[in-house]
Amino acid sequence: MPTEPLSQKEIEDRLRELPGWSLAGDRLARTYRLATHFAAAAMVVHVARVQDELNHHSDLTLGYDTVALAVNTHDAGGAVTDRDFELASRVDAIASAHGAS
């Protein structure tokens, strides 16, 4: 079953539930800051595992002490869908274990 794009209002309403996340163009995006490069690298590995579990993958960028994600749903023509919010929520749920803010 195809994933349906969310309306602009649905995206705005759901973003209120995910502090730190925003709409950047046609993608949900967030950058986390961590204490060390090692902590950031560990978080990237954890995010990659979550993405594989969901079979939904973001652009994931490792900086010295940052982890940045940007995601939309290719199967929905590059629109934001429930799948993107599910991934964002799962990433938020693991971020604190890595000391991310």
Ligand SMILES: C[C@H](O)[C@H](O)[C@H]1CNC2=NC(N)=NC(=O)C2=N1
Second form
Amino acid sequence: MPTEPLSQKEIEDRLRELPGWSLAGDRLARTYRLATHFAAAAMVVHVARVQDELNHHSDLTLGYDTVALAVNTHDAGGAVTDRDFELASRVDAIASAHGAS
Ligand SMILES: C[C@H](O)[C@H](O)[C@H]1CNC2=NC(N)=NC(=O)C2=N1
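Now that you have shown the form predicted alone, what about the form predicted in complex with the named molecule?
Following is the full complex, with the preceding chain placed first.
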């Protein structure tokens, strides 16, 4: 997976395909809401498994009934790259199974 920094336009174009995700500072970010605290904790475990599979890790925050992610690519000096969008897409793909919105 390439780790070249994406341009602002590329980021904006790609974000249109990921409703709910945004650029927060220099990181892709999304907060999911879950039905219960335990459901949120279970999603954190699943996201961690995906992140280890991809070898790409977000700052992952468990709230009362939320799971928040913020990610950029350390190997690219903190730029946003394809690897960040791959992670965002993979998390979106599992979110509905967790009842996350
Ligand atoms: C050595 C290890 O493969 C690297 O540090 C991986 C781990 N997880 C990572 N996560 C993120 N967000 N960016 C990286 O560049 C990165 N690199």
